[in-house]
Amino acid sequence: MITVRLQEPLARHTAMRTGGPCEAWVVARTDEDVALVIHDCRRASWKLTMLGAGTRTVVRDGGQRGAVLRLGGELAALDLVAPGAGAPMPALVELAARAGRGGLEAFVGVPGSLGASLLHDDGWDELVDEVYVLQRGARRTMSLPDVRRKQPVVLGARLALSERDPVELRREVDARWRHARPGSWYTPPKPVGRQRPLDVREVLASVRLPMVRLREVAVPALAPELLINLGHGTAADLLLLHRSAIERVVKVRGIDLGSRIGWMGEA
């Protein structure tokens, strides 16, 4: 069964809970599901996005043109043999810490869904034996590296994790999570000189960022690399934050961040 609802407010759809509406909000749950949205979205000439679980996207006010796709029912299973690209990374590594099944521990603090992990992050080269994909309207296998390539619709993986202790493996995801940072997904320049990449959050703290606030927005003392949206707080309200955080950063100690989050939609 597809969901479809028009004029969709995309804030409700967000970890930063902003964006203004979509024409079309649509709930796909089979591959059959995937390939009806993509067929009758072509033939209707509308503008279709994908979006995960929203949380390395921020949607502008202005809302999004056309239909926008998120992956629901089988095609969000958590399973650590075949898991569904909409499965979210932070269950799926809680779950394989729960089995005794090593690997996914590397993703501890990695936010959003496996699909989009896939697409963007290092380290599943050892973990996936073939990724699921939407071609020609049926379910296809792919490699990651083609995957990566081609950037086609993925409905889910095959995975190979290893057998692990069940107790060491629960005390290492836990000592992960206490000392999580920005998952691969960001990984920051490494200035001329240096043999390791910057730490986002000592480089931040550096130059007085810590609870810095702006409007409606801020950034929080215990997570300087993190913007928090306050409650009503709006797509322009963190552009502002985000951009004046760069600057500072620029001006105090000569580095330039840049940036990793992805914005969509109209201002």
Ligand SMILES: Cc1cc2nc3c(=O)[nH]c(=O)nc-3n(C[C@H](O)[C@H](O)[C@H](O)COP(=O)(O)OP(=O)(O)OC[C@H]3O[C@@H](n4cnc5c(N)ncnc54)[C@H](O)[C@@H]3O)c2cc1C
Given for the second form:
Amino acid sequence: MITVRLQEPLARHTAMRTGGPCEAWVVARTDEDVALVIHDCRRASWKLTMLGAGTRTVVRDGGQRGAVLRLGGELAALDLVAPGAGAPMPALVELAARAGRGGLEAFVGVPGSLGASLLHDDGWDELVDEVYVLQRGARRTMSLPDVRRKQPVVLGARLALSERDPVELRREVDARWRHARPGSWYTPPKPVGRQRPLDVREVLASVRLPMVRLREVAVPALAPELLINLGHGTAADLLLLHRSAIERVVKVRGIDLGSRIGWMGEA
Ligand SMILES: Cc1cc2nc3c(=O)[nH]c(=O)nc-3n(C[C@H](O)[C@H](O)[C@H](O)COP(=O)(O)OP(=O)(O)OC[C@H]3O[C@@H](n4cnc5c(N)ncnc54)[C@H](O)[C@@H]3O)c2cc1C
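Could I see the form predicted together with this ligand next, after the form predicted alone?
Every chain and every other molecule in the complex is listed next, the one we just looked at coming first.
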């Protein structure tokens, strides 16, 4: 069953709660649903954009043309052997800890969906046997490097988790939660040689940011690597605050911080 809502505000579906409407908000639950949505969008010359949990995406205030697709039902299955791409990572991490299945503890603190994490986050190479993608109207398998290169619609994956002592694994997951840091909006420059990666929080804290609040968006004093929406903040203000921080760090420390956030839609 496919759910379609027209002129759906995307602010409802992203962690930052910004974003104007998309022409069609679509939830697909089976491979056939996804194939049909892709087919219909192509026939209507509509742009199709995937959205997972929306923790790595800021939608601009003007909204998004075309259809925005989220995966649900069996395509969000919480299964430790073959989870769906829509499955929430925190739930998969917890399920694996309880079942004594090792490997996902590396993703403690990642609030996104499996599909987006496979595409964007480090740490999956040894944990994935194969990735399931939709190609030419059907489910096919693809290697992780190819998925990263081709960026197809990800449907799920076959995981290769290891047997671990549940008590020991529980202790490790809890320890990682205690030290988990919310995801930074910035990426440090790649370390050269034996250099340790720069601590983005330390770098941002070392330069007096020109702006820490802009209308309804702000930079938390103790976590300058984050940006928060205080209620009715706009994507435009988030972008301004984000850019001014990056420019300030270049000016004061000569360091080029990258941005981890994807921007979707029109201004
Ligand atoms: C508080 C916080 C903590 C975080 N901590 C970490 C962390 O510790 N480590 C880390 O690596 N990242 C972290 N992140 C970044 C982010 O959560 C991860 O990258 C996560 O994997 C993104 O998942 P998502 O479902 O929210 O992605 P979304 O924002 O929904 O989507 C990201 C991109 O993936 C595409 N996409 C989504 N689903 C699919 C699919 N099924 N098929 C094809 N394309 C798809 C979208 O089109 C979009 O371009 C954090 C983010 C936040 C806000």
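As the structure is a prediction and not an experimental result, all values here were calculated from the model. Residue numbers count along the first chain shown, from 1. We call the rigid core the largest set of C-alpha positions that still match within 1.5 Å between the two forms.
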query: CA of residue 11, rigid core aligned, shift of 2 Å or more between these two forms; finding: no
query: CA of residue 24, rigid core aligned, shift of 2 Å or more between these two forms; finding: no
